[in-house]
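A single chain comes next, written as structure tokens; it is the form predicted alone.
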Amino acid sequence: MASDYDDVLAGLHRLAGRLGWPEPRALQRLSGGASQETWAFVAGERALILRRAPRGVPVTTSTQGIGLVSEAAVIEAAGAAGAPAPAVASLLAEQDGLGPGYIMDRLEGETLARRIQRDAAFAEARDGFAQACGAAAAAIHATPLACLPTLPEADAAAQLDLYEAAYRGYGAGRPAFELGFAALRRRVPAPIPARLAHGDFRLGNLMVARHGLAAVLDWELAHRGDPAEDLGWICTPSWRFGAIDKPVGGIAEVGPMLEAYWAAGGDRRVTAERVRFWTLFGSLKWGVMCLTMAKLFESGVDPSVERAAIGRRASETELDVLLMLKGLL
């Protein structure tokens, strides 16, 4: 039986010839990406990336997020609009035999918090991170929408609708999280117009190298939404990856970041206070979501050791959302 390396090393060899590119080598598949596959290659001397649906295979639950054809295609618009994001090279085609997905370019860089936190080669990124992030948000979010795909839109009250209703639904009783939602149903911020929503602006997402930040990744919960909802969303505690008096990613202040972002040409709209409400539902959302997982442990549909560790992370969020509501994070 040949492995998912032989299979996806055939593949590319018959993308290869579709395409006139150079024979692929050095295939390796890389960690991280939970929902879909990543793997790493080489053709000739263009370093790329495939990512593709798991084994080939495309799953249609909600969790999977808007489908990897548009996830390109969000990439390539947010691309054409300044935002820090890898080029696109190709779609991958039914002939390819390796399922929905597409090639980009490969980037240098690092995603893994700690060392974007604390080695000595990042302190240049550092010093600039929050002005980075701020520019960063405000091209995404100038992307037109009609340059986009059908996306799913969601604004502030919708989504709180959505969260709450998941976790009565687990019919948890958690006090912090019943205060948490009542205090976010009376500060719903007003609607502003929607804008090309990232979803999952944080660290992890973030390519960082040496002098600042080089790409954006992991688009696939792109939607239509709020403009804050991105810089509330790397500014969660969970995110700040143990760095807590730092809100933007455990690195920096969140003024920084603000001024980049209206200097960029952002909306200004967008203030301190509404960034502050979607940092607080955002420690409900991912709270809500580690319920999620731990559902899915107890339940036996997912009883890997992964599902019951995040599960068991609700209980930290409960902190975060009291240090809030306290005022004192």
Given for the second form:
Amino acid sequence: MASDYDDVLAGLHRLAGRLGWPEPRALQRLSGGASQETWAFVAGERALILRRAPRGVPVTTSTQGIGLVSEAAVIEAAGAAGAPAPAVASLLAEQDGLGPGYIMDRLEGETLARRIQRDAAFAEARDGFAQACGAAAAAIHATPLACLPTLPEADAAAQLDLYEAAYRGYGAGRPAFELGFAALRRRVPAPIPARLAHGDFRLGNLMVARHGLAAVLDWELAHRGDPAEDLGWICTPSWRFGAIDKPVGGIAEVGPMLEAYWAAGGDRRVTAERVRFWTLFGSLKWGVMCLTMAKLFESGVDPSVERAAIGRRASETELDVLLMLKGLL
Amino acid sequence: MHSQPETTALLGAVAAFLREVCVPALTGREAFLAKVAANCVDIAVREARDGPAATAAETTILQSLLASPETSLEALRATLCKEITAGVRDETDPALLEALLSIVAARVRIEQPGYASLERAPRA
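Having seen the form predicted alone, could you give me the form predicted together with its partner chain?
Below, the chain from earlier opens the complete complex, with every other chain and molecule after it.
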């Protein structure tokens, strides 16, 4: 850990020298995932975030992420289109010795779901949450495709194929999953023009400040797809963090989110029914992701207790799929 | 003749050690992972205590749903999966939904008893 810290600090010194920035200080590690590391630091008066590959080594086994260089390009394009996204300060260069990644502004706000849902400090943000999510999604989806790097494209049918293939690959004969896939197959919506989809638009990836939504974070799953996907994902029961009565992140209702989405120029074919399809899909998708975690753990690729625990969350998604099919959720 | 203490009591002691000693002694990510570890031990305790009954109940429910004398749970599940993929049964079948809800809710009560959606599931 200590040498990791020293390596990052040395790399940031090289970067600051290259860009003529003040000396970096107050470095602290925020998180380390399987696909990226996040560090906070300060240069002069500017609070910044470093996002880089784990230990600076590009991830080659990732099946989904678009890579940090594309991620930075997507954030810049979406931000230019008016989406609430953090400003990218600089891409990392090879001579920085930090591996691929980028530096972005560190924004003030909260990402912890339970605090956003409950703390008195966020009461005003909660009041406007549905509208803020609708407007932010509309802005993301309005990003001109010509301004984007090459991204994967997958509509509803393609994503069903993808996740069902993963499920079958695990050899898991789980009746609730089978029923979920079969029900979704019968409900696939007619395709509408593909837009930039954030791909992980949910509580946890939304930076919320006292007055409202400050920024949408974690763009590594961005792709071209059905614009209703993002609005369905934020309603997926697992992302309501216990407040299941309020579909939009456990905070708000779908109706006002859609009204705001349309008012901000979002495609009117993104209807409540289309969003419901993607919410049901969201539970099944998260379920397959939990099965993936279980496999990573069992195969020894990632023997961590965290991976093991998430593996056991597949049953929550089965429950949600069944409750949604029965009209109880 | 059982060895003492019971397996679940051993696991309970481990969970208590993680929560009461490790979590307060650690910070940040390590403290979080110690909590996750304690939750995993809790799952193992509930699995040891309630898992066999849940498996037996699932077998009975599937035998009844499929009108089958088959005793292998694996085989019963495989048969039901085949019927669902073949379109023989779908989500408009109330008996199917009721059976699966009961089975899955029992699993969630072992794996995540605090999961909010359980409030909407049939009672155990």
